[in-house]
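Next comes just one chain, in structure tokens: the form predicted on its own.
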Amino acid sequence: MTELKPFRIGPIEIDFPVALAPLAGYSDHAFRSICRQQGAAYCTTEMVLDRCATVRRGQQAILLSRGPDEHPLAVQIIGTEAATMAGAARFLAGEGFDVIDLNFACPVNKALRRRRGGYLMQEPAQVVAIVEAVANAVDIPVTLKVRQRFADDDSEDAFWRIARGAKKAGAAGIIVHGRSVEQKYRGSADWNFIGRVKAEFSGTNDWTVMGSGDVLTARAALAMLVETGVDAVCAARGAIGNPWLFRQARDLAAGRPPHVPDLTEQRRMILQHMDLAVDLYGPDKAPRIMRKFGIKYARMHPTPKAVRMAFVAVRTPADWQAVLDRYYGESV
């Protein structure tokens, strides 16, 4: 048995310390949703560019769904300019948003190119006064994720820059990935890294260290937690396809077997995503984005490359509805 404290953001307490991460492309509501009735407290949408987050139709629509009672739940943020993002964060803080999260993280090239996301490792200042303008601009929890680093080479100077920065211009914690941006998702994420963090942060009551990087089962997710001494870890790519993995988490922290779902339960999860899928894009788009949710739900199948390559080819509900009767057997 773990013994797993809640943690808190500013005033908001979460009961269990696994969250589910930002991950473009994948945390919609949908995922989200089915996180949640597995245990995961705590969830952040994907991210939204700045200056398009008061845009309600279309796609932008869809990234900021949620449901009524979906908290709390942070809306991530994504930009350049301080007064661009301070305007974002406040209509998003007015939309019933719980928590703003910042990101100078992403090392996608998109995001580089245009100088967002981890772009802004290499200009601490301009990050601390993006944190500074959105936390002057709301009166809920402000939170901000940054890597290690931007280049492999770098010193860790410009992360202890604005770390220090975003506390002291009244960020309510940040979200650490052991990588540089350079790095992207290559190789190990630097769990020592985090730990020092944590421990540089230790003293302080009203600011939260959350892990991030290789959170990728529920028992990495308790060993970061350990091992580290972080407020809470975030997992993002082991949730995919494993939505179990915060149940499973609580199973271990609670010394019982993780829990292992049979193909029944597996069948029905995957079409309970899709029904929330469809709800959320149509049943003509649905079977298209889920496609990339089947790929990943086919590593726990007995087969999983015969799975996964019958997930590649749904082009239609008819193929979805398919692929679950062929390899997860009759209707439930």
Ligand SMILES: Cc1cc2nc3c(=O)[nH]c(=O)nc-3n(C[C@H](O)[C@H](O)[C@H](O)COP(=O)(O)O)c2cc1C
Given for the second form:
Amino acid sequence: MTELKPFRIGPIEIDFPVALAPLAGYSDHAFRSICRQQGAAYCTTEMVLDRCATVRRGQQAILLSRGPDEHPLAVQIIGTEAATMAGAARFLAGEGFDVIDLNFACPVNKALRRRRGGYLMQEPAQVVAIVEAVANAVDIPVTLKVRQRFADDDSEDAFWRIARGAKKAGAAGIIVHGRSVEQKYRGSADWNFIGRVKAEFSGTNDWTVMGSGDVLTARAALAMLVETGVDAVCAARGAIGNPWLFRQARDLAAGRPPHVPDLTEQRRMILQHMDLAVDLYGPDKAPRIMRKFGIKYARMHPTPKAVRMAFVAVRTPADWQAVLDRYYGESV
Ligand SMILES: Cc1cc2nc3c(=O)[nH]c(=O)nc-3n(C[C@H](O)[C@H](O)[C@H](O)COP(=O)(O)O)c2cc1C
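If the one shown is the form predicted on its own, what is the structure of the form predicted together with the ligand?
Next comes the full complex, and the chain you just saw is listed first.
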């Protein structure tokens, strides 16, 4: 048994310290609903471009779609200019999101070329200016997601300037991904660094430190909490195809064996996920979105290769149902 404490982001109390990370292309309303059902108490949307934040149609409306009771929920914004980021934050706070999270971590080339996301790890003063503008623009908590450094051989100097500056500028907390921007998702995350960040700010109650990187299982979530002392951890790739991770983490923390879903339960979950995706995207688009989840769900099946191939070939919700009937047992 590992006694885990609730954590806070500003005034918001969150009952369990294993959260769902922002995941572009994955952490939509459908997937968040499923993770929440399995015990994820805090979730973040995928990143939204600041100048598109006020658009309420098409893909953008889907991206910002959320449930009426979906709280607490952070919305993540990516951008470059303080005034535009602040405008987006003000609008989204008015829409009812609970926390504004700012992305200074994205390593995707398109973002770097446009001086967004991880690119800004090279411009600490600009990051702090953005945090200050956003914190002044909204009356909900603001957090920022940062990596350890930009290039593999950079010092940690930029990180510390950003972290200290953001705290002073009014941010409520920081999410630390223990990799460099250059490293993207390769290699392992530096948990020792994440622990050092928590230790550096350990005397402060009003500053939440969350860890990200290699929280691939429920056991890893608890291990990061214990080893680094952070207030909370974020599961990202580990939750895709295993939304039970959150329930398993709660089990382990309570000293219970972690719940292992049988095929019937997997079937129910995978069907429910498709239903929620159809509600969100419509029957034509949902199968395309769901195929990449199917590939991950297949990992839990006794014949993962065959199931993966079957999910990849899905074109319609009926095809999806047929894969489940074939590999997960007929519905009763
Ligand atoms: C497909 C994918 C999409 C992601 N999208 C975002 C995003 O929109 N915003 C963000 O801050 N991080 C994003 N991340 C990073 C994750 O939130 C997380 O920090 C990273 O994957 C490390 O955690 P992990 O090793 O447990 O997967 C993404 C990661 C992946 C794999």
